[in-house]
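To begin, one chain is listed below as structure tokens, in the form predicted on its own.
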Amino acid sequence: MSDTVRTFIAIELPPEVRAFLTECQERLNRAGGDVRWVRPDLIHLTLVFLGEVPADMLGDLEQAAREALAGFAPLELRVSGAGHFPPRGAPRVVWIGIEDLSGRLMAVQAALAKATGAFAEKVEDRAYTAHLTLGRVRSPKGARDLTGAVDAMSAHTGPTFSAGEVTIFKSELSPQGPAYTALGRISLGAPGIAR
């Protein structure tokens, strides 16, 4: 049996966005709630989660992703809004939203998902929702106050940023939390017809 690598494809965030997310976490933390907050340096905009990919197929995966993204121009994105999953009932995941000012994020995500689906451990059957995970709720303690604080931030707007590349990551899980290693970076706006 060949070795596998837990893999996902995402957009990394600039420092000003990470600083904004830290402020959001601090604000929500004051509301109470039993939340395991994600370290801001580990937050990213996931485009495709592939799960365990055979190590000997990573080169083919990167090539498929490069071909899918050929001709896409950089994206203009803005951190905007807040919410939780599931949208009704007790929250399990607290997130900050992403507004697509360029109008191309969904096309980039769909192209990547289609091109890399053959490498995925399991193809995602839910519709894609662009979001940045701030934390995962561990218990119902303080959930009502946390939900109120998240709802109060639903119209909150943060920094605008340009996303000029997509990164293929290796994810290693441990009791201390996840560690992410970049396996490859793909520039948007590479030569070709801009989409």
Ligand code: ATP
Contents of the next structure:
Amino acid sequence: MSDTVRTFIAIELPPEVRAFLTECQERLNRAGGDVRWVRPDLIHLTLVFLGEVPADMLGDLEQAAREALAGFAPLELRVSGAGHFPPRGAPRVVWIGIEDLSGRLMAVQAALAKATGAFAEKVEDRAYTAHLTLGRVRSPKGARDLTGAVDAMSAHTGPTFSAGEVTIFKSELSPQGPAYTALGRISLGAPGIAR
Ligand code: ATP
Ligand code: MG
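Which structure goes with the form predicted in complex with ligand ATP, now that we have seen the form predicted on its own?
Once more the chain from above appears, this time first in line as the rest of the complex follows.
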């Protein structure tokens, strides 16, 4: 059996966005609820989750991602809004939204998903929704207060930032939490025709 690597492709966040996410976590944490907050330095915008990819295919994966992104200019994004999954009923995930000021995030995501689908362990059949996972709910304790506080933040707007590159990550899960390692970075706005 060949070695595999748990892989995903994401946009890394600048420090001011991480600082904003930390404030959001502190605010929601005061509301109550039983949440395991994601360490802000580990929060990213996932574009495509591939799952276990054979290690000897990672080079081809990066090449496919590079070709898919050729010609895309950097993205202008804004942190905005908050919500939970599922949208009704007991919350499992608390997230902060991403507003696509450039209007090109979905095209970038779709191009990447199409180009890398052949390497995926399982292709995601749900529609893509851009979000930053702030925390995962551990138990129903205080869930009502938590959802109330999240809903109150639904119009809360954070920093605007430019995403100039996309990162292919290796994810290693452990009881101490996940560890992510960048396997490769692909610039947006490399010479060529911008779209
Ligand atoms: P943990 O699973 O220990 O809570 P994690 O979810 O951060 O940690 P991974 O499960 O390796 O780590 O996921 C890496 C990234 O991919 C995260 O942003 C996660 O939200 C996202 N992700 C994981 N599974 C899926 C999936 N099936 N569809 C879409 N995104 C996913
Ligand atoms: Mg996970």
